[in-house]
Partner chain sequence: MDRLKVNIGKLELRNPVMTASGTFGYGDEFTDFIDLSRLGGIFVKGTTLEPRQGNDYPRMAETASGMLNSVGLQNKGVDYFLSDIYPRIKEYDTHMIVNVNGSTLEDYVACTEALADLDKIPAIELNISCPNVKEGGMIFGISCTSAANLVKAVRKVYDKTLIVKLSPNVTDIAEIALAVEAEGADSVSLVNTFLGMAIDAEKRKPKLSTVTGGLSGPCIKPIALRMVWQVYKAVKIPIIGMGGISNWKDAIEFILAGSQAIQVGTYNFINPTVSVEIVDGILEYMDRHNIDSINDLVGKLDY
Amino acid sequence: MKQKLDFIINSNDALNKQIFLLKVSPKNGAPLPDMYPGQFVHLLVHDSSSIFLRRPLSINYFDKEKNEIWLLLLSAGGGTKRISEMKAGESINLIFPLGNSFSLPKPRQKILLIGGGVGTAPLLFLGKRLLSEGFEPEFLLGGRTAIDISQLEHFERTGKVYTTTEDGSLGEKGLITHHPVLEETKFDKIYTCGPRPMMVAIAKYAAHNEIDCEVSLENHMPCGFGACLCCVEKTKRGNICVCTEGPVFNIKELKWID
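Structure for this chain only, please, in the form predicted alone.
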């Protein structure tokens, strides 16, 4: 069940000039409900006379022992810039947890999680959940340069990691969709999140190779409850709101392959 709650920022660390990691806990100390990889929060931008709409952020990780949520943030506009400037001890308001989650693979399936840029955010939580369930997740992470690949050490502690950068500063040089592992290894299931062109390319690759594939969409979600219709996605069962029926979809539901 979703809640609306004030949180305290425990830390706000700059991972590079644009990407920030916020760790937050409930202000009233209440224990957090169960949350699942793929779900997101809707964050209110405080103290702004011009920004009224909340910002959706994937749950990067849920630390149940510390009663803490991690949020990976790209500072790209007025709202996210304001959030990136907030300090430890300040409070924020979240509506959470929202959306559906990734499904678990079948036993003994070989799994690959593919993330581009800050699209890696929900994949850390997913990877740790899969590891706790006895799976051996592998990751394919990409960015323009090495500094665009965030939390690499956390991913390396969770599973085998392949990397690709457009300038060759880390891992293979080129696009994430051209990494040799996609041709050299047979995977049974792929999960992906990142720029839409990347996800479409991965979806087509998965469909061509008959690999089950789930994507986490990053459509613009101003309201978070299906009223504004800004996040509408065309699917095989009609137009749907990503914020209420997603953000996770099996590629068989989407019209990307047709």
Given for the second form:
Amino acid sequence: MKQKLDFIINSNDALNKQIFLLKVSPKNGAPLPDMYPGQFVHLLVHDSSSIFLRRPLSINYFDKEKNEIWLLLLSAGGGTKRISEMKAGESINLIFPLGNSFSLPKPRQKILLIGGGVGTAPLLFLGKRLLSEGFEPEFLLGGRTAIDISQLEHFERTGKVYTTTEDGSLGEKGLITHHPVLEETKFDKIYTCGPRPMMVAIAKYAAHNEIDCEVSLENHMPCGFGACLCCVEKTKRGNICVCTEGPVFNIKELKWID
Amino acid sequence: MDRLKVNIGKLELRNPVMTASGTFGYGDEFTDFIDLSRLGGIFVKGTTLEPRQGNDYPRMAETASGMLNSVGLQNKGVDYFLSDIYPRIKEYDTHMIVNVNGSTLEDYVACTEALADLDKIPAIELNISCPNVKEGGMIFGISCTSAANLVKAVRKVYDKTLIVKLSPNVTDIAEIALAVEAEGADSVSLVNTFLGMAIDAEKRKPKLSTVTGGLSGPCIKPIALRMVWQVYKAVKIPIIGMGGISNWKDAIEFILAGSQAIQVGTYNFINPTVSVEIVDGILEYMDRHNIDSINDLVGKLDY
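Could you switch over to the form predicted together with the partner chain, since the one displayed so far is the form predicted alone?
Complete assembly follows, chain above in first position.
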């Protein structure tokens, strides 16, 4: 069941100049419901003249013990910049949990999670869940430069990590889709989130190599729960809402591969 | 609670707060957040004779205190509505009103006829003001003659409450309201969205796939309020006011300007409980000002 609830910011840490990690808990102390990797929250800043609509953010991690949600935010000016400047103790409002979630792999499948930039956000939550379910997730993380790759220590605690940067400051130099692990290892399942061109390239790679692949989309969305019909993606079933039927799609449903 | 009762045509509403078409789905989307029976009515998604895929993504651009949309009436058509949606929504304890659209006069008439015999659809809202479709929509709503002809044709096949949703993209909205009143409309609802556009300066590209779209949200409220006032002075039929309503105070302002009832639109996206908060706020206002019936406030602007 969806809820609308005020949250208090426990901490807001800059991971680099643009990426911020917000940890938030319900203001009234109410225990959070179960949430699943791939789901998102829709964040509203109270009384802000610079932001009209809510901002959708992937759940980066759900810490059940601390009753805390982690959110990774890319400050891209306007509304997201305003959120990035918020301090511990300030309050925000969330509608959550929204959207579907990544599906679990089949037993013993070899799994790769590919994230670009802030798109790594839902993959940490997914990786931790996969680990707790007995899988051995591996991660391929990319960015323009080393500092764009966030939460590396958390990923390294969750599974084997490969990295790429466009300037070669960390890991392989070049684009994420050119990392040798994609040539050398045969994976059974790929999960990916990041810039759309990156996800399209990975979807094509997966389709070509007959690897099952799920992507998480980030279309602009005013409502987040299926009322406005603005965040649609063209699929084999026609235009459908990313907020309710996604954000996670198997690439077989999309029209990315001819 | 009789203090909040209002009438629109043959409809008796338990309160004047309703939700606007295209902002409230079919009601289902909001049942986690509110009790739908606390609303005066729900205007469901725009419905057409044939299924429509709507316009390409991107269909939305955020603006200062508002947003542009160019959804383009995506819906599965009236047959699907009858077979798959109506059986579900007829159980809701509030007035479910269908927003009817078409490309041609014949489409509007056929879509209306398909809905006319449904027990739990006591009214339709004729949408002659959608700015996001190539044919029909707003074309019918920006001239008195075409608006009048359409209402006349639909009136012939529809005995229940007929509400006509007006476009603000006209020189004189009162003139259009008078034209549809003369052809037997029971009520007018106003305003639909304002035609607008947004540009990405860096990319030198429009932000919407359709270049232009409909502007809604608090940014349009002062203009919408002015139009309600102008129409109130011109017509005798009840007005359903809307345009950027985001709290009870906005709702009271629209009522004072001449609205018998109001619709909450875009703000449902930001605060899915805003509609019932407005009902509570109106009651509190009436208590504070010793108002017995909401009807005593309609058009009672002191000037």
